[in-house]
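Single chain ahead, written as structure tokens, the form predicted alone.
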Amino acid sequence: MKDLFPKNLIARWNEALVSSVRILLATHIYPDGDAVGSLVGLGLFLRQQGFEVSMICPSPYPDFLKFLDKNGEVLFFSHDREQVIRQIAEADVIIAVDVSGFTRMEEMGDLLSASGAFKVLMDHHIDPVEGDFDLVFSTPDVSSTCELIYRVLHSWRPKATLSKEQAIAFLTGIITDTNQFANSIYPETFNVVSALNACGADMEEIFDQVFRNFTYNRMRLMGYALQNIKLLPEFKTGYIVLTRDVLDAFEYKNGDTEGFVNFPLAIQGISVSAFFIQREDHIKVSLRSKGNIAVNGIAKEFFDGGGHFNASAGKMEDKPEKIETLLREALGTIIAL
């Protein structure tokens, strides 16, 4: 397997870890499969190597990802505020995973940024905030942060064997972040998947937990979303809007809309999809595209976000009635009528 980063970075990583007592792993708000897989997979591996490790998130992960954290060791800032603050204060090394900077961790990110601990970034998004960190492992040329971490660990401890639990965590991140191997796949990705499978990660078990484990209300919400796809044929775009009243009607829980952004792309002639979900104080925006249509530019310019060429995210002010106007304006900059 090819080394993803130069040996001097691996040497600095080793130096930082071996001189530490307490390592703290952190990820972004509303953590997805890649975030939780990175957190748990790396955390369990470092413990296996003899390090003292804690894991934190700003907010809870979706229920369908609980199988990755069977003992409930991941702490949530929204629920365990004082304990998380104590973990941050005691950390010698802070490793941020699947996040380009501390701002995506909201208030918890401010506390991490202010810490005097040695800070490491492990991420695959475009435009990492390198100034936030002392050591950066970041490239968009991998499928997921889970793949990136696995390859860093392979370079660092090539003779170490992953446990089944670690392999499952990393493979879950790869499967979910590639939309079940539909995008962001590279030749080395399949080498990593093969290695994880050899360590005991069962792909069917992961699919059962993540994609065949929905609540009745989640299925009803999916039906509503499918029935309310709006099309902008001139832009080859479909979009979905879920407002607070709709979410409340279906007793929405975090993670219930996972994958909804991809629904419009299954429609013939649609090359761009947008998904808008109303949060308490803003509207979260997710963008996907096919082929050579880049959505990361409009995510940055129009929705205060960013991301990958074909998969990006951002947010907008809490006014659903402005969605179509702003979306049309954004699409007009990348799709000629």
Contents of the next structure:
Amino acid sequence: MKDLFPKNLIARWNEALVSSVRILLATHIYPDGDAVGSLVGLGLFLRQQGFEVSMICPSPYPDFLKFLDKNGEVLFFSHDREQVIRQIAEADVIIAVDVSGFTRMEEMGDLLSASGAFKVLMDHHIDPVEGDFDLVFSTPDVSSTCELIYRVLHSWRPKATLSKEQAIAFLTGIITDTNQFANSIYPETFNVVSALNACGADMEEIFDQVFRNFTYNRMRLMGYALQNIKLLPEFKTGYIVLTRDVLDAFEYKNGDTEGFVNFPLAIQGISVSAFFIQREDHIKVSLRSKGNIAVNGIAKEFFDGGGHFNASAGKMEDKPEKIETLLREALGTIIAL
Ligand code: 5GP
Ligand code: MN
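Please give the other form, namely the form predicted in complex with guanosine-5'-monophosphate (5GP), since only the form predicted alone has been shown so far.
Now the full complex is given, and it begins with the chain already shown.
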């Protein structure tokens, strides 16, 4: 397998870790499969290497990712505030995964940022906030953070064998971040998948847990979302809005709308998709596109967010009636009428 990073970075990683005892792994708010897969895969691997490891997120992961964290070891700042604060205070090394800096961790990020621990970034988003960290492993030229971490670990400990749990965690991140191998695939991705498969990560087992494990309400909410796709043909765009009353009617739980943003892209002639979901005090916006239409620029400029070329997100004020006007304005800057 090709080394993703130069040997001097691996040497610095080794140097920082061998003089440490407690390692704290942290990821972004509303953690997805790549975030939780990165935490658990790396966390269990480091524990196997003899370190004391803790794993934290600002908010809970969706129920369907629980199978990665069978013993419920990942702590949520929103629920276990005092315990997380203690873990941050005790950490010798902090590793931020699947996030480009501490800001996407909200208040927990401020605490991490203020810590005197050695700070490492492992991520695949653009524009890493290098200044927040002592050591940065970051490139957008991988499928996922899980792939990136696997390749760092392979360069560091080429002879180590991953446990089945570690391999399942990493493979889940790759499968979910690539939209089931539909995008962000690089030649080396399949070598990593092959190695994880050889360590016992079964594709069918993961698909059963992640994609064939819906509650009845979640399936019905999907039906509602599909029935209510709005089209803006002049912008080759389809969008979905889920307001609080609709979410309540389907007893929405965190994670129930995973993947919904992709639905409009399956329609002929549609190249951009937007998904709006009403949260406590704002509307979360997810954007996706096909081909050479960049959505990260409008995520940043119009929705106070950012992300990848074809997959970005952000937020807007809690006023559903303003969605279409704002969306049209944003699309007007990237798609010529
Ligand atoms: P999603 O729609 O799945 O929540 O997010 C898609 C992508 O957008 C994520 O992988 C991440 O790269 C990026 N993203 C999500 N939320 C934010 C945000 O608040 N700020 C920035 N800069 N990027 C985000
Ligand atoms: Mn990711």
